[in-house]
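A single chain, nothing else alongside it, follows as structure tokens in the form predicted on its own.
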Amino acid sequence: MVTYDISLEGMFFSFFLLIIPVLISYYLDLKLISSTLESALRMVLQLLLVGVFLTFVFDLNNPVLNIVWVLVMVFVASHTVLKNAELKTQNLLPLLTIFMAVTNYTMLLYFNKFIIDLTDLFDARYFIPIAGMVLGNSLKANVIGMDNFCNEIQRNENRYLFRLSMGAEKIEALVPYLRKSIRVALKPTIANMATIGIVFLPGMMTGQILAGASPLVAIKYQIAIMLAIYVTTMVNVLLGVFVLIYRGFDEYGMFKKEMLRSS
């Protein structure tokens, strides 16, 4: 089976789309336009950018190539999550790259050899777009665990406090806020599970059987992609609050205000 290629006239019907969005915003003043031109304009030359680079990597199919790229994908998304969740970088981002990066390494390395059964575990062809997969989803949820976890502190500020007083370790006071942060940000995973081949059909799925896959063979990926994204979220979003634990509170267990970009 073929897969059929877009046309030129095609894109430009592709793009033609982005005229609903831009009227809505115009005629209800929701000051959305430049946005998201600029957000489409940013996405063209970025896949474009992408396209060509990947083109490169998966013909030169080099193991050391391939880690450092998936390393460079691991801090943007990094990056990305301080930034969305409104923190600064500066103390918190070296810790927050390694804890990732340790985290959907060894999640790749598990699923290219336990899962697919690889012979070669840092294939070009595997190992980038399942990493893609795997950070792109969970990226969502740290930005919501983490922004949560400051939130439901500073709200509730007198109340840990009075915890600590009463003779609370800083880690038993903050385990309250801990578990809803968590289980915040994992509701959007777990309702994506739920409503998964009834309400949508994903893109891994989807790909592969506009690739010629057999459904079947693309059902079989998409459970074991679901599964790998579920658990290196739940992961990411536990060591991304225990990043703000430990950086973000000074000796005496008060919450450093000055780590918010708005402080």
Contents of the next structure:
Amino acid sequence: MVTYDISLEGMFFSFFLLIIPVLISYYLDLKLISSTLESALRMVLQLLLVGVFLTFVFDLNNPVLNIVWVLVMVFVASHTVLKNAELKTQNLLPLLTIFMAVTNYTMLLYFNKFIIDLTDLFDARYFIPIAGMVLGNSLKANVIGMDNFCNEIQRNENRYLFRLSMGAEKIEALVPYLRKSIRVALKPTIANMATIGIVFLPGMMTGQILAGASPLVAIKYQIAIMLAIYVTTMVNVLLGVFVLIYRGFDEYGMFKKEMLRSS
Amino acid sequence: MGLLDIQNLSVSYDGKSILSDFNFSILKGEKILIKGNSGIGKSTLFRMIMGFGKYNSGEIYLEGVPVDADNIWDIRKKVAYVSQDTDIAEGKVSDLIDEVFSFKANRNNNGKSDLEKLLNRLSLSPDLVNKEYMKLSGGEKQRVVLVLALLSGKDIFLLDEVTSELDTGLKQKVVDIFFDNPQWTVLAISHDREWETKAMKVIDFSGRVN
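So that was the form predicted on its own. Now I'd like the form predicted in complex with the partner chain, please.
Whole complex next, starting from this chain.
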């Protein structure tokens, strides 16, 4: 089976679709036109660069380079999480990057060793795309989790202060917020897992089938990757909120509002 | 030196002065009422004592120990602070009580055995604990929070408008509970005259110029 290449004309038609969000944004005054176009442009440039770069990485297939590239991915993901959760990066980025790197490398090695049983655990063809899928999902959940934690602690600050007044340690007083953020952050992933295959065909499965793999192989990969995504996402969200608990409060246990971008 | 000493305390937020050069002292066992219009720094004073906000200058001492980052966690375990904001929990009242008693600092506290007695004394039915906290009336919430503060086993109380939503009879009951124990040190903010009649000292913030 051959995957059909997309012609230049076909790519044009794919961009043509952007007219719809631009028109909707214009008529409803959503102020999304420039960010839509900017994001689309960024996507094109990034994918072009990554396309060139990955061809090079895959040809070389050097373990050190693969590991470093995943670290770059983790760094960018951590940065994006903080930016989208409206947090300043300086205090939180190093710790979040370290935490996310540890969970993601561990999961990748586990996946390649025990699930796929690869001889070369750092094989670029597996190491990098799987890292991308796991990270991409963790990223979304982490934005929700960290954003929710910061919002709740501000909106319901009195509940936190009440617990402190009742003799709670910082962590004891924050557990309810932690619980809530994790639950909220994991909801989309749980819903995804429950409806997969029926409501939507995930990208990886579609990709594998398009590339000619049998649907059964594609399904096995999909199941394994969903489970890996779920576990990594949960651990990453937990660690993300821990970074906030550890770095986001002053020595009196008060939330540092100066961490927020809006301050 | 008193039990709580405040020296030259100045607090300002966004350039607006809330408290300036405030001095205050309370002895063990004293019951003092703070009154005055809203928005003139009464609640701020309590928040400063609990370490819930930063002050610009001055000093606060509790039992001679400065209220600073090192000591604040111990101070919070000694002082029962009841804020006027009663939106403090979700879920059932019993979950709230269990949570408070699950904190490390309260695990050895057997005050919970007095729960029923206290509920009764404040005219709350014992099955109130099975209700959703957020569905209680304002007056019921105030009493639940007071019950928690009273069960804490602490003997220093900072009470911020804790009787505002109670009827006269209940206001008197609450005031009596706090005044009947000679060991307890009570600093209360209130507009209710039940406090004013019994208070040993009244500090009126209205006359203060900030």
